[in-house]
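Just one chain follows, in the form predicted on its own, and it is written as structure tokens.
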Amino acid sequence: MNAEAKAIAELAGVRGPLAGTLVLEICGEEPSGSLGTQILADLGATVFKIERLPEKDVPAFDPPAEGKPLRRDVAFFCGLNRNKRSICLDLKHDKGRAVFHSLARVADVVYDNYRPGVTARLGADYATLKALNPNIICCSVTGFGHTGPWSHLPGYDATILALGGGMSITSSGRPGSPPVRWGNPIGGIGGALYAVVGILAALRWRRVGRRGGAWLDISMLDTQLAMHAYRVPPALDGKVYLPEPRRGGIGSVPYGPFKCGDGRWFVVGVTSQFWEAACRVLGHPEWIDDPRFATQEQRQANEDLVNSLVAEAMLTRSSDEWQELFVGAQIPAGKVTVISEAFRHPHVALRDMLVGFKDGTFGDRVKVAGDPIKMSGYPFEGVESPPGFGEHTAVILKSVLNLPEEECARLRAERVAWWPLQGKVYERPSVV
């Protein structure tokens, strides 16, 4: 391993199967970009988050006093950027682009979520980078992709969900009620997940097929359409999917939320194999032999009656009591929780899904969602705090690009690159 490759590997946040893989992130601070690169960083890749320069030097981060909340923008950043390294470069400056191109020559992946045309103006498009590094993999996540009549338009989560058909089946189901955007920004998240799958496939293709680099054109609208999956053939054959809060995707009844005696909502998933057990748990074994409910088709035909009977039964106990009963009978069910409650579930702690940081910047005072990918050979060893603004600019210039100290200082003085002269900075310029 040469000095350059060693420096890249040593700058990874955690160990993982992507060790030694260098990812350059040039993204707006949004899940379609930053979540995708965080997943790669969690898998052991070295991720350089390339950020634009501040207009002026900014003060060092002052952690909040014990018991005080973290500033919202910093908390948001913590949720999308752990295990990364930050370098501030002006890609609109000729020298800044030259530094970026030097990094691209040794990189494996360049990941962006800008509108078509932006990367070309910055000299960060696939055609430019492939000429410098034939093995480069570029991944572009946009609202509508790089082809088609809408390719030039911006795409936000709500508009993507509306156009992709998903919002038509997420409302209360009451007549006249408006469609509802899903609570999580699934437009951006879906784009990130498909982007990561594509990147892993391209890395494999490059290694095994010896095919060189690739350009991935990921459209968030495309990903929303793809996620309809099993609904597509029936919908194109005339089936109208309505927002049905109490019916499962395969027509199971009862399926969905019911209010409990304590006023909390509780969701049951009673498919055919659980019907008899659910009748007993609900205290109505007589429903088992009721001819109106004998099969799934008959329960569908009498859906309003089934739901009204189950709703009445659910009011007799609290959500916690129902959870104990349904879980004890191994029937899919659960209390509707807010996010903070969900992370207090004992199962979550045992799966390392609520974690602090292993370094001193935030430590255990700030908690983030853990990595859901559990892989033998790479046991959980903690995560590193998200990088301070420009925190790693100097070390990347010196150790990866082998620039002398005086050249690094000159780049900072000319505002080609930037890093704080003391302390860590978490105040970043807006990208909106």
Second form
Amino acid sequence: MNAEAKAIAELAGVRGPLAGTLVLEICGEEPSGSLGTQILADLGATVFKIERLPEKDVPAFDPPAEGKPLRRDVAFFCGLNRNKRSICLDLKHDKGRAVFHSLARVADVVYDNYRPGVTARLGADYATLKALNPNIICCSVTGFGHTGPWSHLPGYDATILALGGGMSITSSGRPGSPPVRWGNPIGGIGGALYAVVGILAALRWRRVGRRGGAWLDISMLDTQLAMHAYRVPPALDGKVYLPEPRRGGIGSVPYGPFKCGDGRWFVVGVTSQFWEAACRVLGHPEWIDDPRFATQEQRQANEDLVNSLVAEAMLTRSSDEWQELFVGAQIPAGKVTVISEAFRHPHVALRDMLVGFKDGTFGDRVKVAGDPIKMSGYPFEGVESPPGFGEHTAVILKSVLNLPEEECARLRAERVAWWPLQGKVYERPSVV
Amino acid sequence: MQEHEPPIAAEAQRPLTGIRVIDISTYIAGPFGSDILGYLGAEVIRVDPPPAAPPMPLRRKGEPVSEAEGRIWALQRNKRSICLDLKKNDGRTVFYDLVRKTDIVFDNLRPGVLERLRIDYETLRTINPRIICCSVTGFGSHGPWAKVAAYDIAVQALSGAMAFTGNGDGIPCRWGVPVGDITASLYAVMGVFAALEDRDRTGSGQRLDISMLDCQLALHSFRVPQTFASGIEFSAPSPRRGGAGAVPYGPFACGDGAWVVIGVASNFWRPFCKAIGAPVLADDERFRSLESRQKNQAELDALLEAHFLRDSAGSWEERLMASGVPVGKVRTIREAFEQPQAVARQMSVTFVAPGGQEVRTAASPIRFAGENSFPHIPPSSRGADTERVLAELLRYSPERLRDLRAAGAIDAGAA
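The form predicted on its own done, now the form predicted in complex with its partner chain:
Starting with the chain above, the whole complex follows.
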């Protein structure tokens, strides 16, 4: 392994199957970009977050005292940037672009989430980078993709969800109530998840297929369409899907939220195989053989009645009691929790799904969600704090690009590159 | 660490050409993932218990595609299908023979079932140390809830997401798309790629343990530190406010009864007002800045509600798109596939069903720019490939196949 490859591998946040893979992230802060590169970093890739220079020198981060709340924007950043490195470079400056191009020569992946045309203006598009590194894999995540009549349009999560068809099947079901978007930004998240699958495929194809690089063109709208999966053949044949807040995807009834005696909501998912058990748990074994409900077709035909009877029964106990009873009977069901409760689930700690940082600035005081890709070969070893703004600029210039100390200082003086002179900085110009 | 040469597959036509997957998954959380693996070039062999199904029925003109058919065409494409009884010794022996020639075993059975059938990772690795086993379950392989069955709706509720999804009328909503199933599939596919990468370096396989609940929790990404370190509880949905606080935002009813969704971040406020024919709003003191729009949101929303009723959703969409302001009419699934951008991106794939009628499914959103998409393979009926797979791949003789059939260990359906 040469010195440069060694330096790249050593800059990874954690050990993992993607060790030695260098990813350059040139993204805004939305999950469509930063969540994707965070997954790659969790898998052991070395991720350099290329960030814009601050307009003026910014103060070092002053972590809040124990028990005091962390600023919302810093918390946001913590949730999407662990295990990464940060380098501040002015890509609009010729010299900054030259530094970026030197990094692209040794990189495997360049991941962007800008509107079409922006990377070309910055000299960070596939055509430019391929000329420097024929094996480069570029991945662009955009609202609508790089082709087609709407490719130039901006997409926000809510508008993508409207156009993608998902909102037309989501609602509380009250007459006239507006369509609902998912609380989490699944437009951007869907883009990021498919981008990672595409990047992993391209990395493998390059290695095993002995081909060069590729450009992945991931559209958030496309990903929303793909997720309709099994509903697509009937829908494109004329079936109109409407929101079915109390019916399952394959027609199960009852399936949805019901209010409990403690005022909390509880969802049940009673497919045919669980109907009898559910009747017993609900305290109404007589429903099992009731000709109005005995089969799924009958339950569908008498849906309102089933739901009103179930609703009445659910009021007789608290959500926690129901949780215990339904789990005991092995019926899929769950209390509608808020995030702080959700992470108290008995599995969360066992599965390292709520973790602090193993180092420095934030340590165990700031918790983030764990990595859901559990591999037997890589037991959990902790996650590293998200990088300070420009924290790794100097080390990257020196160890990966082999630039002498004076040259690095000159780049900083000329405002081509930047790093804080003391402390860590979490004041970023572009954070949401 | 021993260095291994990657397998020779010069001219691999797809990223997973040369990789074989045994798929013992059902419902959505598994098959959605193995469909992606098949599309990317893996040879996916779906294993179902007997009996085999009759060949795909003829589709008659005008006969609607049923939900059951929808699941077959959308989730069982890009796969071959064999029927094997894993509860019989003979069936299990066939499975072990397959495992010797397989890279990945992909399942979404409940924890404990694999062990009972003696096809768990610890057993299979003694047969093939390079095997990668990927299990998708509701709650993961161990812990007090490991054996509890989960449906999409249960993990959507338990993860916390339903608490902040809704109209604001107090009733929690689940996302209509089964995001609990689907994101687990996507993370499983990532894990499979990572394990293949690792195997080429180390020579050994490993086990992937993907939990639907874990995946939902992971999607909370930025909300987790905001909850646990900033003290924000995400409990009330904000249907009319963007994630970063943008106002106006969300769905507005239009004159034709359809809904249009807008997302007006500050940089779009002025073009938005102009595009909807209300330029005076832009400089109205009550709404000029984001802070003032947030402060006077009720007033602004009411004003816009009345305004949007003056025209159809399609017309508002056209005007806002022409001005480059984020907008979208709430489309049904069919409309979503038939809008110009989806058509230009070729987001549907057409199969010809027996009898000549067409069935359309979603295309893969994984696009290599400037390169052709890969063709999709139509689904086989259940068990249709049993004899061919066993004869070609395992070199079973016709006599052996006959014996297995007689013992009920395999079923290939009607000859």
